[in-house]
Amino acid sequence: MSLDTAAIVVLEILNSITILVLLALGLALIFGMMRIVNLAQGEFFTAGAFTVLTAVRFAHLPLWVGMLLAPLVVAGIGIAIERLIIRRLYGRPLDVMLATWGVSLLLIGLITVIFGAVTQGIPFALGNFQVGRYSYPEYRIVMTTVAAGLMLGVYVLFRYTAFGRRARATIANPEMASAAGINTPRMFMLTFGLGAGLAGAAGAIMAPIVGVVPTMGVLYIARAFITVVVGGPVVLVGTLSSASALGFIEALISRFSLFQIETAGHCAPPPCAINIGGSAFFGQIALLIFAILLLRLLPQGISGFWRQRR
């Protein structure tokens, strides 16, 4: 393998790993924190996806300004949902699930009546940057660095503020949170809401690489709560290396076969491009086998066999 080759794949699983980063973080703190199953995430990120199109398309405004836009607006439907169903159904795990199948149910018809079912596409004007004789695209990057900037903010958010100290306050104990004065059931909302804005923030920032779809959320509930149950009880540093674990087994597994790499005297002159449409199946099916050999050898998840071990 020539060393322009291997940058490549490098490049590639990071970005496998950017993607289950931004789809798992929302779920984080849904799931992973606040244990409620909510099956409308998806349709978070699709909302998210749909902001940003509504606001290049039809407001005609930056792409940019839409995608700040976008975690303002789905975190706006997070709290509506949370004020108007889930805080009535907290310990009620079933009850929640049904409701927000519902949710998703719903939102998916709204979405298909205001926008059709069609698939649309969102232009943005990065281009490509070489690698030896290949050319790979510049808003990859973009994403990874938005990536790691959303999972370094949560984490200062959750880990050194006064609201990320009172709302793991109220998600570990309700009761002498409540007693200690916090206003519990706005914090419930205030997490939840952030939860539904970061999933809208990675429908924002995935949206120009896929088709936006009003069933596109569909398509990757089942990965990011892969991720994160496999993540285990440390939220956000489980979910980060269950990412880099899982990302890397699908980038192995899909990317080479994604490639096209030609041999010098079959390629074109410099640069050969990327065929990145084919077999991605086969990486995720790879992602499931490997998430659910790991949860048997680990059934608390990576960072719960870190926490045993210390």
Contents of the next structure:
Amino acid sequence: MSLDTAAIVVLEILNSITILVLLALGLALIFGMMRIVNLAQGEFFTAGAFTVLTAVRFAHLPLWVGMLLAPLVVAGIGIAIERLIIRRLYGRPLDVMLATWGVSLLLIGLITVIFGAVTQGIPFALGNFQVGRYSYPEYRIVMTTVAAGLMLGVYVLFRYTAFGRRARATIANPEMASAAGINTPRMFMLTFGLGAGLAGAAGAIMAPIVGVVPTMGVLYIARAFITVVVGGPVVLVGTLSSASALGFIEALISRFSLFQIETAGHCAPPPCAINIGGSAFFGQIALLIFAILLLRLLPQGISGFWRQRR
Amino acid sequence: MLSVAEIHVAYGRTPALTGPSLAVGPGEIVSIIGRNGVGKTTLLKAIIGLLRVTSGTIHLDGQDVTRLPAYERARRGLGYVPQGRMIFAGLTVEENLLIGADLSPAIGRALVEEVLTEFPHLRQRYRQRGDTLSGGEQQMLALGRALAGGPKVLLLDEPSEGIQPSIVEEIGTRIASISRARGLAIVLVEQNIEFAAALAQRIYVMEKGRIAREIPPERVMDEDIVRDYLAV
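After the form predicted on its own, can we look at the form predicted together with the partner chain?
Starting with the chain above, the whole complex follows.
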């Protein structure tokens, strides 16, 4: 493999990891910190993308302003949903799933009514850069930078601030946290809002490279959940390790053809064959198979495995 | 300082507290003893606000706190050291203490320093995770976490449970001196009668969800009392 091919492969792996981190971070936070499964997370992602669309198309704001607004708007939506619905259902995990599924359908419906069921694009100005014989989109580097920034931000917030300390105490033992003076309902609300805001940020940052459509969340929620489940209970370590493992496999299989299967029929030139591997389709299949294998070996997820080992 | 008047608490339909009353003044240590399951822990949980009181009142410093959530009571000066200590496992010793200190931002750091002076063990373990501490150290940490909030009233649920005797003695000495020095009111729930008698100015015996009688600390080891109220 030549040097430029190797560099491109590394960049593509990095891009796969980036997308998985963006998709999973908010979900992992809500699942890891609050132990609830939020099926509306995909629509928080969608809402982030539509915030950018609204800002750019209708309010004629610069793209970056829309991208900064998106996490704030979606965090607001998340906080409203926590206060109105989820707050009443703590301690009833199945009811939370059902309720958030309802919220998901409601949000898809609302967005469709407002914006229509059409796919819209968001134009952006960045171009490509050259890696030897290949050209590579500059925007992907921006995405990786943003994803790394978000992870670092979450880490600093939970490790080094009073908010993070109180949040971790609340997660460790809500009753004791309350008796120690922490306003635990408020902590849950803010944590949920933060998780929603992260999904909003992911939707915003990915909006220019995907079609913005009311059902877009559905396309991404599965990969987000797979990443979170494979990652296990430790939010950041789990998300990063799981996204790295799955992203690595996905990018490799997307890039390289593993083998060919000959098929019947007439082809020019013969023989007829299907390449297994070498496209995004097979990349996602490989991701799924690898996730199943990993969970078979490590039922507690990657971070759960390490926690048990200690 | 703290006054509890005829509070009732039930678990579902099963009554757990049937109207105990209690008052504690500044610098005073009052102990509650009694057999397992008579409602001692329930009483403390009701006072801090982890269990809902169906009737009766709880006043702190003259203010009615009966309907306030636990965190509001903590902010008004109730400190709680639960049975089993319940330190925040993933947090370091420092962070556990700071959770307490967050209650009084202005003097929190000074209070943490005071706690570290009173419990030097905690200073040695300052950067370690709470769950790596021994039982006795965890008890000191749970105490320290409550004290770092600068409480007016401290609720202690079996601080001597499962801890080696030399540490129990050390903790007892600290509790007594802190109460005296700070004018801290303490409600001490105990199974260890000797420990309770050594610390408390007044001792109440609980039976079937209420306070059955008061016993002078010097008489608590008398045979008839032990037989009537405490023997299993």
